[in-house]
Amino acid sequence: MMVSLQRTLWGALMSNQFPLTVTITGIREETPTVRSFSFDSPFEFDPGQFLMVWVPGVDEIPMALSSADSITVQKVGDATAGLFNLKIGDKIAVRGPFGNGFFKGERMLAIAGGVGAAPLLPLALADRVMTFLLGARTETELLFVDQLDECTDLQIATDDGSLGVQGFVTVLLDDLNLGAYDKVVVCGPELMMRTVLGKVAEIGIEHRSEFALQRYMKCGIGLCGSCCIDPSGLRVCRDGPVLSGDLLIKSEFGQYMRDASGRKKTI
């Protein structure tokens, strides 16, 4: 059966493949390892879409939009470290927005681990999310707590128990009726997302779940094939980054991914 990947857009989808130079207008330290960078050119975008962000002299990487004019970045590699060295008034180049975003829903459950809260934040602020499960290693690494608490039923889990329930964010699923939601939207570490996929598949609602994948990309427009997933060949940049659970259930998702050379890396 052919599965449609069409999304209902929240605004005009921009597919500019050429770099746009933007000026950083604000930098907010969200946690000790995460910062939000605002810039002077807002985009019309569908929550879940991403930009290809070029850090001068370093690299170009995909980053999800956390608002129309901002990205939220965790310092994890050379490119993100380069971003953290920039200051207000500096310039970066961006392409996009690219890819598919989340389908609209009226009774949405959002599940975020760490910086995975960034692409889900616009859904919550648009009053689309009933319940938001937020997880992080420790209290100081939790993102957007005040904002999410104002517009959703926010439930928190931390690995060390410093705030909320102790354990991974997936432990919060045990007390929820997943079937009560018309959409389950997820972003975070892939092992965490695979656990969520297993739980929704157990009750037969994997087709009502959507996962925002974070994979290595070179072009961002579906040409290079570096982000294809087995066995379907779906391209995360063009067919995703948001993919329905029924498309992922028999895939490599949660098992392995590829590095810059194309070699498989166990997750």
Second form
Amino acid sequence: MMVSLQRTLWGALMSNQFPLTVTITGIREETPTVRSFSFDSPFEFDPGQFLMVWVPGVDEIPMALSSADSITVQKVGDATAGLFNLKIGDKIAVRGPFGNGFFKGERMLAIAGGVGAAPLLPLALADRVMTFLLGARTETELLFVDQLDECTDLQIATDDGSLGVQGFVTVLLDDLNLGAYDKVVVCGPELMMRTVLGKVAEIGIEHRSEFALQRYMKCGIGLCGSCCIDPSGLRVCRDGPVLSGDLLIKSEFGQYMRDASGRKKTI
Amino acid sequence: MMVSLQRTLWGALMSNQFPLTVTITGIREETPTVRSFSFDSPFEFDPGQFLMVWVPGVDEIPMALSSADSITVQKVGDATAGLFNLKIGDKIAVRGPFGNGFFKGERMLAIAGGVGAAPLLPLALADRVMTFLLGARTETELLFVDQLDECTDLQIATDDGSLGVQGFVTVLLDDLNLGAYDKVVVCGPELMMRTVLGKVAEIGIEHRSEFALQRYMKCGIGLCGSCCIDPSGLRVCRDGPVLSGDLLIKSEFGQYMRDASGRKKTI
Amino acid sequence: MVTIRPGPVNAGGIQIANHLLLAAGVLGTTGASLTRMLSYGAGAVVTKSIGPLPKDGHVGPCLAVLDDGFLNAMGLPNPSKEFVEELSVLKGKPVIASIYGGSPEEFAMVAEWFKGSVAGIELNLSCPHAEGYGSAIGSDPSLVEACTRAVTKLGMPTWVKLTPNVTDITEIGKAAEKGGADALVAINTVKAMRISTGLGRPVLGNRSGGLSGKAIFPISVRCVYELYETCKIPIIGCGGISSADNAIEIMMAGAVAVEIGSAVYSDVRIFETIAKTLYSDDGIPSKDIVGCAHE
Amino acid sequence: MVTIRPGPVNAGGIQIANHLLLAAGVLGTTGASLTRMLSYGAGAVVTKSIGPLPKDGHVGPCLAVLDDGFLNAMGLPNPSKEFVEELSVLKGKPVIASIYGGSPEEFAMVAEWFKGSVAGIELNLSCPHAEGYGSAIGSDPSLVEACTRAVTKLGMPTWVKLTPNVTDITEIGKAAEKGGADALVAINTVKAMRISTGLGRPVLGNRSGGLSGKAIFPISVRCVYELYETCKIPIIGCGGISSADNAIEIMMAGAVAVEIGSAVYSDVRIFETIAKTLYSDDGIPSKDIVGCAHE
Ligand SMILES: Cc1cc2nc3c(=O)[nH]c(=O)nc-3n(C[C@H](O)[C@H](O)[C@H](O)COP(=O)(O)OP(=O)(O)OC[C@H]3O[C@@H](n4cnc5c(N)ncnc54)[C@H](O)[C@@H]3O)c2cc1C
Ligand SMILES: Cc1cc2nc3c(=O)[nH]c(=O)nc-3n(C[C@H](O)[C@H](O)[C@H](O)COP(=O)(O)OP(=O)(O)OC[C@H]3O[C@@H](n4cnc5c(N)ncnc54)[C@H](O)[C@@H]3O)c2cc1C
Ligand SMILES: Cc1cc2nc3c(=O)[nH]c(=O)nc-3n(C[C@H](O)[C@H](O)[C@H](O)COP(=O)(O)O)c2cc1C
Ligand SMILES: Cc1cc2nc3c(=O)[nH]c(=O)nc-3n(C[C@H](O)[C@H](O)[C@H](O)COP(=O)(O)O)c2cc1C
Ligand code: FES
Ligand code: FES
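Following the display of the form predicted alone, present the structure of the form predicted together with its partner chain.
Full complex below, order starting with the chain above.
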């Protein structure tokens, strides 16, 4: 697992982590609630790493890199809505890439729910993922279907059955021989991830599973403590966001997280 | 001319210019008024470069390096007296080496008056100096006679004639064929240096002469301006202390210098 | 380098395992995180500042990384009273609760919550970016005295953390001393701002914030030195400490122990790292170092 | 990067060739040195601070080089009235005389000496290490107002240089404005100290001193920003500026021009160096940048 704490730009290593202003060069409507924003500065990154994205006048939020020069955003609140208001040519500023990335396997199974597909797309494109289980609420909310179909064995589930198997993406797991994969990488809603962890733990391969967590983050660099998880005290922003299943199994994962004030809220 | 602004210690380049504490490891009585102090940290330096030497509780003063790990000090006032009060094992702190050094020639003539021999000794020991003219008030005040005699053609003058020719060191010049040297390097009382400059200028080789100036210095690094000379505004601490004769010929050199307050005082 | 003989330290009525403490607000939001820092060698840990009501803090960006420090305006996010529960995993451990309030009464109320579950209280009278709290109170000597007294009355060891953003920090130190403080902590962050020239606006959501890290170390040393000359109670040094030599230096200025915040960024095991060069069995007793630069 | 259209600048009643000025006390002790800085592209130069009597300054060390700045306590060395003569080589050049005094009368007396030989006067009400002068006066609003008025009465463009070592710099800015100042200069150095752990004593002869250079840039930006919100007269930014981007940044905070001191250390031709990236013929007018971070 590589932790890149220095920003590499066009081959030049910059230790400067001051917010870098970037211009939005493309906006793609992926689904009715999800858009990808590309910008004019590519980052060298490991899939799973994220940027702190500053939406001027609104807030700064963590976003996985869905490629070297893009993020893929689901509109859920103020800051994401702020991003949705931007047009090509507008400017935002970013810090990062931060955090670790997925540990690279050779025969990987990827499992994504909703916008959780964002950090897994670059992994699939890097040709490491054999099987990709993709889930969403409904057909129109499925992300990156064509791209993923080209480079992986893509299997789909939708809550309403509008495409693929009906049900949560985890139902697809039951038909797979999990032992055939050297790594299981997961990103999506935490309850879905916890279900996956339960299943891999059942067959004793939780140490070969990795989960990209989404926790409330203020600093993104491991100083403030707002993203720490129980009982290890590990910082999701710095020691994660990708954490291994055996580490998560006896943790708050899937049970509670913390809000901006640090209070616990049940998942 | 090399300007080393980074301290090199045992091969390691240190950009840290914070005062370095050194312990006095040797004190040698060179003459009744001059002592050499050696310390436990050798510096990589060019002859002519100096240290800012902090005498705890007294003051900080510029001192040429007379070797990689020593300074040679004439007692003239508070700070130098403070140094004379120190014993082996005592600590001082130094910053540097600062300033430029002598430009290296192949057949050099060195001219030293009094403690001006200090920065010229390492040059002579580096085997670049053919002829060394050494002057002092009286025989017992002559510096480094044995060492210089071994590596150069040493010629001596004393004001009182107690050794060598009687008179100022400049009288020795009259018997020399200055044209035989590719470089004339000078350090000593400023009036003496100005006389030398006059003589080299007479035969038109002032551009081949170099003078190590001693001006009042506060910062030693080219910021405060207390060592600037007229009319160029060059900083003796940073653009010097070694300055070429053609640059000095139309300057305040030999006429006035400035005291701690910046007021001019005639030489 | 000067080294110190290892051994427990008594700083302002609190017994701590070594001279190196975790500063308030850095990895101090959960019991688990504080436990981790203790396990990495912190002599004691100070919690995130806790106030009378839960607070989400300022909108982001909350922090900017500079070349030689950090700029932050978290805005005192905290879970308020719920936090007491976090400390249950830390029973008997050297934990100091950092608290804030808008009045002496609020300070006393919050301090009271922690009675029995912490080794001491640190009053945050110094955060430069929380309106009505922190340095807003901490730059007024009479308010400092009143808030301090309200808490010291409760009988727990009480430290007062000072802001450097005042004309004369010794006035504030003396006020805390009068209020009965057991120790002073100097300093909190220095009020500062950076602007993104690309976006043409301040890099923090709150516009201005507090500077921490290496850049402020010379200011911390000066503040500790000035306080040592004017106050009799012990001083805990804080601000920009990132090496054993820094720790020695601020102790020579007058600190009996140090708090470390920003340096955790480069090395989450900074306490162990510093301890390795700070301590040796043939080192000198720390009392011979504390304040020795004043002679 | 944002660039500015080149052109002369009027800052507080003084016409200067570009936005980049030499700050007081840096290479400003002789007429020759000031001439050299102008020849290297400074838009104007501020002299070393001149006072009522000649002063040798503090005993050394007077300066320490830190990783990201400088600590100095020169102690206002100056030749006093003799300095006027230095400026004879600078007739008609954009020279601003920095002056200090211990009272309004002294300020007026020293300012008077420079009548006719400088473009303007800068009042040093901010040096943190000269007892009875500088920030000793500059942290008292009523003294600031009185000293400013005593000088503005003489009819020369008058700038007042402020200290950041106060609880609220805007109070001081407003006092200078009331006193009739044509511009504010923010900031002078930040009071600080470093100690040599090897010698166990402060590294400056004067013990404490003023921090300058990169380390203080975030403090300068904050001060300029605060002053821009409260005062109407122009502000000259100063403190830690070492690049064109820094200049733009502090102008966005509200500065109409900048003074550069410490950065001369790394590059004696810093004015030319910065101008090369700061200016371009298709740049924007500087008035569109000044204060734009406030919107
Ligand atoms: C490392 C990391 C990577 C992420 N990558 C992506 C990504 O690629 N695409 C994407 O769309 N989102 C991603 N997120 C989640 C994203 O950061 C949040 O959706 C965003 O912060 C919400 O901001 P808001 O102001 O729009 O919503 P808010 O108004 O803050 O909140 C709206 C809702 O979202 C919840 N929420 C807020 N922040 C988070 C959070 N950090 N994690 C989970 N729930 C949250 C709130 O509780 C609330 O229910 C990532 C989060 C992390 C920590
Ligand atoms: C680059 C440089 C290298 C030097 N190298 C040496 C050296 O190798 N050995 C050595 O003995 N001295 C050297 N000097 C001179 C030395 O710095 C002074 O003698 C010293 O500063 C005097 O300090 P003090 O407190 O003892 O005397 P003070 O009390 O300060 O002065 C005593 C007398 O010395 C004069 N003086 C003070 N400072 C200087 C100065 N910087 N230059 C000339 N005269 C001065 C005063 O005007 C006064 O007449 C060097 C100076 C410079 C600038
Ligand atoms: C992210 C962050 C959050 C902080 N939160 C608090 C806080 O809640 N209460 C407090 O008293 N100080 C807080 N501080 C200030 C630190 O405790 C410390 O005084 C300051 O950072 C200087 O020390 P340092 O340079 O070692 O970080 C915070 C500092 C940082 C960087
Ligand atoms: C060596 C030195 C001497 C200074 N002397 C003066 C002075 O005489 N008068 C004054 O107003 N400011 C003086 N200053 C402060 C500078 O003018 C400036 O305000 C400060 O250094 C911050 O700017 P900088 O970071 O660009 O150096 C001095 C600074 C230094 C480093
Ligand atoms: S977000 Fe601050 S420590 Fe993780
Ligand atoms: S001594 Fe300061 S510039 Fe030379």
